[in-house]
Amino acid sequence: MSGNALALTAVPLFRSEAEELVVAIPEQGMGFPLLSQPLERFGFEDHGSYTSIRVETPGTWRWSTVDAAFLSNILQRLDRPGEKLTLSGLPAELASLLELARATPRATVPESGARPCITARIGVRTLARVAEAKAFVNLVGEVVLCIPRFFLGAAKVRRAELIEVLADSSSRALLIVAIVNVLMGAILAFVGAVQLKAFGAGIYVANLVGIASVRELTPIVTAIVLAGRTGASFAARIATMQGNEEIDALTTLGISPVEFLVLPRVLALSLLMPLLYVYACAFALLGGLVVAMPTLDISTTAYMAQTQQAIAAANFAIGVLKALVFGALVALVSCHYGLRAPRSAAGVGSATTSAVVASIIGVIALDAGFAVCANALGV
């Protein structure tokens, strides 16, 4: 601070006069230095009683943006609620500025209150969920609706989005898939050997392997490895797309959001699942049969025929159909959280994470579907 500005701070700039307070401005203005001191230090004086307010400037005075802050906060501290003071002695253009700043509501910060019961927290818990499932219910009425306009060749899809999300949810994920099915049968060859062997029905081991994996464990297993692969990497993209506003931009130039980035993903994860399982399916009787050999003494000639034998085509239908459906499933709820993504890099990981755990528990819950449908047909 200059010695003027330290000089100036002793300076009285208020007085009193019966029920109007008269505030002196020097020479110079006010000036940063000044305007970063309490106003006490000027003697100023809140005695609560002001109905008026009368301001001297020197006749030299140009008036800056920093007086109209200096004014403004005297302001702030005498303006009572429902009443304002008059003010005087300002020019016209600075007398403007100031009603202007009075008249914009000032920013409060909430008080905190008492947490809501358990009773109101749930309710706006449960308001939240059906709102994101009719969102959800929404976003695949839409993608039906497209889908003919897709196959027509009338829809706005760009052919190299189409290829890349075509590698991303296929050739791109088979080493991961391989791995995961291989391993996973594996793990049920040997923990079949261990209890079929006390038995004496160790070749049995190529029936639980084959049925559990054709029917049950491959279409789960590949679903969820492409819902924490694919489906994550559809839900940032996404969102990160809504948070740069790449979202708005395509709506307002009039291509659907939903037609050009939900349904190419929709349609290649659906499509290609069903192949993806049938690849699966391999490496998971492969994963039985490097076990069962050396584990129960059996062929490879004697393992693929008993498998062969144990696995009907209805157990390759229904895995077909899982595969189909798991597909879309997590292609939709990916595109779907990318979608509703708050517009920030928090957003971009609430919404990936989001899309995975969502994906995953509605992998199982339709798979339960499926289980009580098949009991119920016979299949």
The other form holds:
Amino acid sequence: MSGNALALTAVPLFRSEAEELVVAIPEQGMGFPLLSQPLERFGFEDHGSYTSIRVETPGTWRWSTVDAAFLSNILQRLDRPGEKLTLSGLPAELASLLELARATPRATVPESGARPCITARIGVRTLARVAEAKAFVNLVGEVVLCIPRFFLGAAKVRRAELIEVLADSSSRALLIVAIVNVLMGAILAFVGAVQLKAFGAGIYVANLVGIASVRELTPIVTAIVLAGRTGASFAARIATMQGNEEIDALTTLGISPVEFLVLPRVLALSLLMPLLYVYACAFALLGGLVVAMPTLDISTTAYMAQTQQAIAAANFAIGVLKALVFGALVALVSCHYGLRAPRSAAGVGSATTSAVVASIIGVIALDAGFAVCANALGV
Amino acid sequence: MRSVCEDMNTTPLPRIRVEDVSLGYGSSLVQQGVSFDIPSGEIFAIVGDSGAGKSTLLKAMVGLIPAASGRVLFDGVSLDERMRDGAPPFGILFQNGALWSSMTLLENIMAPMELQDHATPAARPALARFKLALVGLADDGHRYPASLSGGMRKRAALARALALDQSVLFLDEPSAGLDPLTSRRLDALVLSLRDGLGITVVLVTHELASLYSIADRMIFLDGDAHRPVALGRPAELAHSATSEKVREFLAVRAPQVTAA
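To complete the pair, please output the form predicted in complex with its partner chain; the form predicted on its own was given just before.
What follows is the entire complex, opening with the chain shown before.
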């Protein structure tokens, strides 16, 4: 508290005269620090018997917002529901300003100020997560129910929308998928070359790159690239549509947003991910070859023959299956967050971030599930 | 509430009936006991102070949000039952237009027709162009929503609301953000649609000029009392409403210019 305010606390600002409360404004006005102090520190007492307030102001006084806020605090303490105290001794413009602040507050349910305990907070968050999971399962169910309708030609999907989504998810993603997978294949080859060369088993770099890429890394890396690129774009697009009431417009036309927006995206990514996977595998193997040839002095023919021998059909089949599932997952998760986005600009950002993060976690978690299943099946 | 509720047993089957609807978000109740009938061909306005639940009521009427209680009937049938047939019985103009940004205006109007299998594929472009011509955008069918002004977007959205030739039109603040002249033109268009096509119109508005010039009747939702406090013709309610807030609301007009 400033020295000014300390000095003021010594001087009572309030006194009672019968049923009237007199507020004596000091020469220098009220000052900011006084706003944070309880009125009782300045001699305020509420007997419940006041019917009027009179403000005594110094001769040269010019009122400020601080004075108005201070007086408003007093009025809030003393005004009873449906019964306002009369106010005198103030300039007309200040009195009318205070009248505005005294306007009857709206009847609203008071919010509890107390912070809930930690168990309650954990419970609330858990319930929110459960609700979110339920909504996601509902979405998956709705999409599954729509798929037969799509193939029977009964689904309300615009061909132009489907083609646009297909184009956006495929040709425009080719370059980035190629770059990432070439680099991944090259890194694997570098690491493998250093270790295997020491044992005179350099040729097995082809096995390492081939199996690791085809079975594990290419589906994951391609799915992560698509989550960051296409999934984010799905979430942002749908969240923006939500904010612009475009999805409400669909609903009021009797068109299911899941059928119109989610189904084409899930089908597009499920269809394209296996194709992108094959394309990505080629680039990953190429990356391995480019590194292995100079570092291990292996010929292209030897490397390719070793790769062909190493990659069993089962590895490739698992990779294709993973790509299909990951594609559907990325599309579903992205659309889910887009549809549940708050209707604001910030909502678009948070939906996009959540979609990418959840997609990446989902892809890796599913991959772990695939690994466990494949191990159990002996594939 | 008796004063603002109609005796539903004595009137013929209305185009829209709202029966004892309550609206709320979470635990807070926005409006309760909302009941009214809208006969065919009427322009009915939902009016009230900010935050009173006007748009919420409109969204509940079109099934976008569930009402806490009560029901809404179209020709005596609930919306869910009507929607089983496919196309909804109404078109809606959202506050900001809500045109699909990835489609041209023509595509915006043809998409509902395609998706609801309305008209033959060959007839759809001509129908869509006609709807655009109705709102004065005949030459703009190839344009995307982002390239239009606010007024044009509103008119294009109105054309889309008419895409399926429904007999009921919901308008959520059609004049919001428009200059007075464009707003008057939109009002004239709504009147023409009602007079020419016999459409029933339900609009949410703050614009007194629109209210007085096109609305046959209005309901006033009081945000403080959380219930409707007036139902009737705007010009009559301006003088005879029992609620002072309604009279005050309806009395705010442009100041009269007096000779010096």
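Positions refer to the first chain, counted from 1. Here, rigid core means the biggest group of C-alpha atoms that superpose within 1.5 Å across both forms. Keep in mind it's a predicted model, so treat the numbers as computed, not measured.
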Rigid core superposed: residue 366 CA moves 2 Å or more between the two forms | no
